[in-house]
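Presented below, as structure tokens, is a lone chain in the form predicted alone.
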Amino acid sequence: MKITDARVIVCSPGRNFVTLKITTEDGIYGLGDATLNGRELAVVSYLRDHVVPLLIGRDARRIEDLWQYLYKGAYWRRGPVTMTAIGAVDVALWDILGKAANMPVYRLLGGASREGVLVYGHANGTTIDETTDAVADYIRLGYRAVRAQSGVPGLTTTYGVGRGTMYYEPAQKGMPEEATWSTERYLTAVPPLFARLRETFGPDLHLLHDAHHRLTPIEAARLGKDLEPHRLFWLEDVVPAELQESFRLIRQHTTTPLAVGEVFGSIHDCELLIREHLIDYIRATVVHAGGLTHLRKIANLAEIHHVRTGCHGATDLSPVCMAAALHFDLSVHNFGIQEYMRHTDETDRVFPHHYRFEDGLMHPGEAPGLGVDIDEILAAKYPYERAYLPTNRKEDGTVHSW
């Protein structure tokens, strides 16, 4: 089953997506998501100029071998551009293998470990009242878990508070927006939000919150301790995780479950966190962590250390990646939860798919392969538009983690 063609497709049906389409001599093709938010064209070049020429003529069934070839053969290992490109190739090959076997990918990964995949939605508002109303909306839709973010008094913008409903897209066309940040204001504002949510919705609803890498370890420990009475499902990305050892201090001071990893590219980024039991959920995702092949290795390491998965699933991951994540989630034993941000109608039309949402759970469907396709004619009507994620500055002007 030799690879005869590989093409990179760039489109922007509401936001930018990069898709790799690999075709074999049998006429079977597979899709892989290669979207890297705000740096999409870097991955496009990496694939077109450096990876695609290496794929032609190779056996599409040798997935592990091709993964190692692209990872070790380049000498320059890891990094978000490299791992996103490798992830796109890997997922496309799994898609091809599933179609060739006439089976959904999750069956190739060992079959279903559960009947459906627990997902959480994003509720937000500029005030606690608005966020409470948004949580209620998600409950009415059948969600069993909700991430809650609210505006911070005194700040004009706050991470997680979107401009629309049902999905949050932070990337904006043109030059990056500069937001103003105050950790002190934030730490004061968050505990009352969750006090209200618990009082309103009771103990059974799973509540999550994202600090988005903005705190120091001791600030994160304080927030986790303040939130303990409200029993969060998890507190996400409290500090930049390049210094994995920093989680030791946080862990000493709070029992609030910790999640991290959406910017991780490999098992080396989370090995210490997992081995020392410093986190409860690993959030590495299919596209940025080298595809299904490598993400399964991360999950296997996590399982023996009682760490569960919680894959990133924002709108900057196309339906191709969402489908791949759901196949992974359904099959892996130590699954925890899946982030699910709904795409725009334009995106769903460009990427028709078989995955579905019912009663707080999702399923990837039974179609062979990933169960997602791309309408290339429609995609061509949405050309790439440069867009950036925001940047962040403290009130005194110092650049801060966004």
Second form
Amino acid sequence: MKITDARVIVCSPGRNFVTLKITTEDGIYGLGDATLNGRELAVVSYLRDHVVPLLIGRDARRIEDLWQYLYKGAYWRRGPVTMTAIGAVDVALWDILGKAANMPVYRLLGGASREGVLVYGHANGTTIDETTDAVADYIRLGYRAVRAQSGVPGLTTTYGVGRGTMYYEPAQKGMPEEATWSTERYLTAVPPLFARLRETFGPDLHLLHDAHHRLTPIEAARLGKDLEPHRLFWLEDVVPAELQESFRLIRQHTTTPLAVGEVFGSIHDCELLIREHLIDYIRATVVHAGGLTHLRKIANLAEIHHVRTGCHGATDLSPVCMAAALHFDLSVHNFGIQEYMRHTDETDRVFPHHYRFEDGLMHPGEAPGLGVDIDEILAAKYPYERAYLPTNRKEDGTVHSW
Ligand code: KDG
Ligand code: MG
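Structure of the form predicted in complex with ligand KDG, please, following the form predicted alone?
Next comes the full complex, and the chain you just saw is listed first.
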């Protein structure tokens, strides 16, 4: 089953997406998401200029071999651009294999380990009252797990808050926004939010929160401790995770479950965190961590160390990635939860799909392959628009992690 064509499709139905479409000699095609928020065109060039010429004429069924060839053959290893590009090829090949076998991808991955995939939505508001109302809206929609982010008094913008309650979208067209940050104000604001949410919604609702890489290890330890009475499902990205060893300190101080890894690209970014049981959930996802082939290896390592998966699923991960993540989630034994930020209707029309949400759970559907397509004629009506994620400075002007 030789690859005869591979094309990169860039479109912006509400936000930018990069999609790889690989076609084989018998006319079967597969899709892979290659979107890297704010750096989209770097992956486009990596694929078009360097990877596509290597794919033509190769056997689309040799998925593992092609993965190793692209990873080891480049000599330069890892990095978000490389791993996103390899991930896109890998997912497109799984899609092709599923279509050729007339099976949904999750069956090729070992079959369903559960009936449905537990997902969490994003509730946010500028005040505790508004965020509480937003959580109630998600419960009404059937969600069993909700991430809550609220405005911080004294700061004009806060990560996770704003621009629509159902479609939180941090990337902005034009040049990057500059936000202002205060760790002191944030650490004061968060515990009362979760005290209110527990009091209002009782013990059963799963509550999550994202600190978005902004604290030092000792600040993170304190936040984890302060949140312990409110029994979070997880506290995410408390520190910038380049220094894996820093989690030893955080772990010694708090029993609040920790989730990390949406910016990780490979098993080497989380190997120590997993091996030393320093985290509870690994958030690496299909598109940025080398596709299904590599993500399964991360999950397998995590399984033996009692770490569960919690794949990133923000709006910048296209419906192609969402579908791939759901096939992975349904099949992998140590699944924990899946993030589900709904895409806009515009995006959903460009990427018709079979996955569905019902009663707090999602299912990838039974269509052969991933069960997602791209309407190229419609996609062409939404050309790329330059957009960046925001940047961040402390109140005294010092650059801080966003
Ligand atoms: O592109 C960056 C977003 O995906 C990220 O800010 C979202 O942290 C995020 C999350 O947990 O969804
Ligand atoms: Mg996050």
